[in-house]
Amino acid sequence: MNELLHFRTPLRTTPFHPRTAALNRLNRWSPWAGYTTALCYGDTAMEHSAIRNAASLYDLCPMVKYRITGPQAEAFLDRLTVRSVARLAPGAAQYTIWCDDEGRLLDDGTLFRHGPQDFLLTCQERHLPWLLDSAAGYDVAIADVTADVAALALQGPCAAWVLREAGFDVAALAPFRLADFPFDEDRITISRTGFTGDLGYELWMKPWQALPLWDLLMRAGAPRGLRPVGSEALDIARIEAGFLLTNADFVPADQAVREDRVRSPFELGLDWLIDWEKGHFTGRRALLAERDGGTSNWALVGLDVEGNISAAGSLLYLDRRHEAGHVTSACWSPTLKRSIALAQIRRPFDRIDRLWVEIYALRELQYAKLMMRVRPAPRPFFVHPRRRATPPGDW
């Protein structure tokens, strides 16, 4: 499409679009980074079970996605990324995250490492502008390649079979690595990376390989009860996994309007990514500040809620009285038969046993106030030895 004729079509199809609106029973559609995506086919509850007792496709295209290349692309990455880049070997890939000068998270996202030389990041907003400013005085060549490379996240615990099936040998891939695969007289990618906290596998294509390899795997899985899934089954799976998504549980800093919405790295228990020792990088001064003054404001957390009605965007009070923070995230978990949720709570509430949620539940038309109780919980919600066991189990 010509770039300067986009808004003829406000909203793109993905390269996968023929097969998943075929399959779209609902015809149920979402926005994401300028593309349509399916919400759900036909069941959340089945796409879920899916995900977590057999294998699943979603169509990862939306994803922002920038090549990194050049001499100091290295050093460039180590300078915009809270993370050491020097460590991460060619064929591996890191989840990270980058701040503003302020120590003020823009976003996190997964960096991928295909030779000395070259990079590609994934996230889910557009920070082209950022990425240039910031490779100011680096050999560098920064490109969105959104639109270039096609994307599908294959989970569940039979995703592995259903690659193999399919004649993708990845008994050998670890967690967090990646390797080229021939596949219709070219090749592929595939990574063993994913956003439901299971074992999966994402696969980056051409966009015109994108078609042959959906019917491929689709063949190859339906022994196994490989299906479509929308991005509801996936938030739950997300939520479970105890992961971060943009703009639900936090707002980028340069998309901010208010200055007391932004979060640093230490009040979204992301602190850990943080490699002090590999020198600068922007927002260093700022979070070392943060760190040896304990002067985070905010802790995100998990949290088991009492009940079964989803808590999402539900207000945390102490002893039921006073406001103590807010839920960005929350579901009623298939997996563990339990309410789950992740919050944003004011220090140091988020270290007293004493939380509330307030809840409004809709009750045929009307709806009614309940005050249910919170207690923390570990996070991840779910964990499963399969995620990162090498080779995979034949489930």
Given for the second form:
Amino acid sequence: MNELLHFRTPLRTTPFHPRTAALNRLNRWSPWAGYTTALCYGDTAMEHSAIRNAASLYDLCPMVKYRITGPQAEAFLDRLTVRSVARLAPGAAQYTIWCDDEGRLLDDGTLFRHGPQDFLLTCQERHLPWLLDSAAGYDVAIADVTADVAALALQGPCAAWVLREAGFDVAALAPFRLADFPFDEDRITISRTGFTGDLGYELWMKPWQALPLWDLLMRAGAPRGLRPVGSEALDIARIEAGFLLTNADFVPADQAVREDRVRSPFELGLDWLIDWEKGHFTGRRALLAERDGGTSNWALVGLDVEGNISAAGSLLYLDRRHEAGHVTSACWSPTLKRSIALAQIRRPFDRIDRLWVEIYALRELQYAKLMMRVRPAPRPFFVHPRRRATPPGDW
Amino acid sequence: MTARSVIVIGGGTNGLACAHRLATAGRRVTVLEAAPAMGGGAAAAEFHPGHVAPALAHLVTGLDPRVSAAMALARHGLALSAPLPTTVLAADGAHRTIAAEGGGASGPDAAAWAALHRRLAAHARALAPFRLLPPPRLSRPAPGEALTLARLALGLRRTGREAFRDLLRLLLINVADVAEDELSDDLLRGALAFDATLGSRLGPRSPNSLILYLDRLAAGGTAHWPQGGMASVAQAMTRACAAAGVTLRTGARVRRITVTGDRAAGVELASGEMLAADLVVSAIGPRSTFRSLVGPAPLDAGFFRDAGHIRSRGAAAKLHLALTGMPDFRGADPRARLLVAPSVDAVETAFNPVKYGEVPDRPVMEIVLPSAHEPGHAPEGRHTLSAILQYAPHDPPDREAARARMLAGALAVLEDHAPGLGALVAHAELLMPWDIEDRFGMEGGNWHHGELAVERMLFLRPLPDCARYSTPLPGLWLAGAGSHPGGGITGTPGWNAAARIIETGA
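Okay, that one was the form predicted on its own. Can I see the form predicted in complex with the partner chain too?
So here's everything in the complex, that chain up top.
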């Protein structure tokens, strides 16, 4: 048997592929962490609208997942990540980040606590070598369970309604909580988490449960306009929510080739996550020195952009002349009817309201150079009370 | 204000040198030594009734003059012999002698040896100041440091263009190439190859092996027998420390370094006793310090990983023989430093098997006969032989079989050079690298507390983040052989560490 045939299938398919492939009318796919995933099923505007006005299903399987178990799992995670894990109760989840020794961001992710000694860490990039290095000296087991856990994001104002119709009573589930629910002679986990800044849930199951669950949800959600959405629609929603995307808004420190590309939590507006009181964690001394010395070079900010052209990839200028930073993510927000952007700005220009963005707008094979005024805008750009309401409202 | 307290872990030469300097600067210092006596590698042990041998190191080379002066070691009883000449043993009795100061050698190659020695000694002189400094920081040196660094660099450059080019060419070369280029006498070539690789895990043909010879010359190069044996080094340093007000505790094994807040706060002994201190200075190996005594929790993950990757494989074994009479090395002076290293290939061939965890058939060795220097090391009429054997595997699959083979090989080599020696052996003790680890706590049995090699010298020793004796954990410092400039009975790392502690006001 020759096992070296992986080159014949450079991209794997997710357990939902039989359904997503049948629905992908435009055949628009893109690679994500070794899997092929839908960019758009047919109409990104309609898909985004489902996220904000109805309910949406998004195939989350390629999300990298590590199961971390053992008597010292909590201590291990408290040293790995910057937030307090000791204060994370079983049945709860938290958004978190972790850094290298120099306090530079390696990745962000969501940490789910299934039990006192049982965690699931999900993130965009692969980090097993770093996790194993960090585990030296800890009684902990770490397994990459990316392919063993299928995941689906059900997001939108009607998400709770769809789940109820499908037989899952999630009314009591508060944001960043998770619970197990019986399904198909087994169980699935549902967490009230997501990447849209809206009411929404993520469903975690075994791969063989994927298609029955998909079918059940699609049937149950049809009356409220549930539809599958691709990465393009999700990206608009996550920019509206002001969330960062790894390798879009920052380069993980272990992947950065250029030494000036690495960023600290202070430089990405993530320092609020740091628990200074919990004891040591990797990067703490470097971050403390950065905090006390005020040595951060960059700031990540939300911007309102004049006009209606996406400013993605554009450079920012102070007084239209001096380069001050660059836009990392941007879109025309259909929800807000505003052009919004996430940008990295060299300090102290983030505090000076004299910034402009130079947009190259492609108009019939010709670029038009636009110099547009930008203004600081609070993140998230889109906020709605339904995101946090418990029990969720009936939309 | 009460004096700030310091705990020094490890009572070897570096721990004692550091403790003395800190005490002199007004600190309240306690040295904790796990063994029943101070001294670490500089100690003596009775391995057979009436026979006392140097426990590990058997000569003093490169004892830091700043240490011996400040500690007034002479006043505290240390008397070093005049520098010992070296005799390179030939199986046919046509030995070569190398003068104590290194320059003059006997035999057909005397002129070439003298020229090579002059050249290498000049390079070593230019490098010597680096040994005495804390490793310079290349990025962002402090103003004073930048000046020192510039002066040293200028000093190197001022040796002239030819000499500077020669140094750059030799800096990373292997010693075998130099020996074969410059010498024709196999015995002198062998001696050069042996002295360059002594205590390392490099063969003469391993890249960068010559820099270790330059380092040896820079440290002083001459070898001395301490009157009263190696224990007298430890005794003199101990007395000096006691006179300076250092509290000395033996049999005090440290189980862990305690951390309070974000700072080393003291130690917990194996007995369970807790000791608090403002500073903790570890003169034991850096890998053991971080991986065993500190543990992962107060350290960053990358640093903790790197600390675990500090290579520390000992490749030397230590042989002690109790002899019923004086062996005859075919007329060689028994008070000389005797080398069995008949050629470059003999040294390289002894190195080869160690790469695969095996034992060489014919180890090369450095022999010292303490009882030839003075009485007190063997009963009247009897003798004690001490030899460093190279190379020994640090972790062979079958340790006892490896020890037996190593001993048989060493005795066969000795018999060839001193016929009849075998019949004189009343008792033999062979310390393999793991025995050295057990007895002296040196990880892997490596007497440098981490292999001394070009990639782990200066600001890379033991790791960039702790090369200047301070560590990422506030309140914890390093002062042992694992730090710049490395092992040997020098006291230099300990002295440098104390200097940095005083200078930074830690």
